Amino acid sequence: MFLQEITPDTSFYMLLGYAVFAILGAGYVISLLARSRKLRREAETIARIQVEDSEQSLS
């Protein structure tokens, strides 16, 4: 009796993992991003204070 009982259909919650982990690996990649471009417009502030900074004392 227990061997003629059908496997239950769950492929609709296959997809759905697929979709939350598509989903949070774009956030988090998204976030990367914006972490890297951040980081670069500091060093970019950071590197041109350093020069000011050295400009200044030369005078």
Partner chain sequence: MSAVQPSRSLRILTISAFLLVLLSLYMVFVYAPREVVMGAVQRVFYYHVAAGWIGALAFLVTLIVSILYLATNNIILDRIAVSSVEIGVVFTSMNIASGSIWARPIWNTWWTWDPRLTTATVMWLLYIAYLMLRQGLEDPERQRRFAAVYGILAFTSVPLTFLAIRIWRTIHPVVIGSSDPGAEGQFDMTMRMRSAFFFSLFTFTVLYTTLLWHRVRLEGLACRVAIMKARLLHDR
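Switching conditions: you have the form predicted alone, so give me the form predicted together with the partner chain.
A single chain, with no partners or molecules, comes next.
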């Protein structure tokens, strides 16, 4: 009875493991959103400059 095995408490490592999945996963999704937003803003700025240029050339 003294050799009876008990399940070790490894909850800390489980939480650490899932924290890695959450941080890397969320980090990647945020990086996709940030890059998408930056490119959309750039596209809008270029489109606005093009409109201003065409208005200037007409006047």
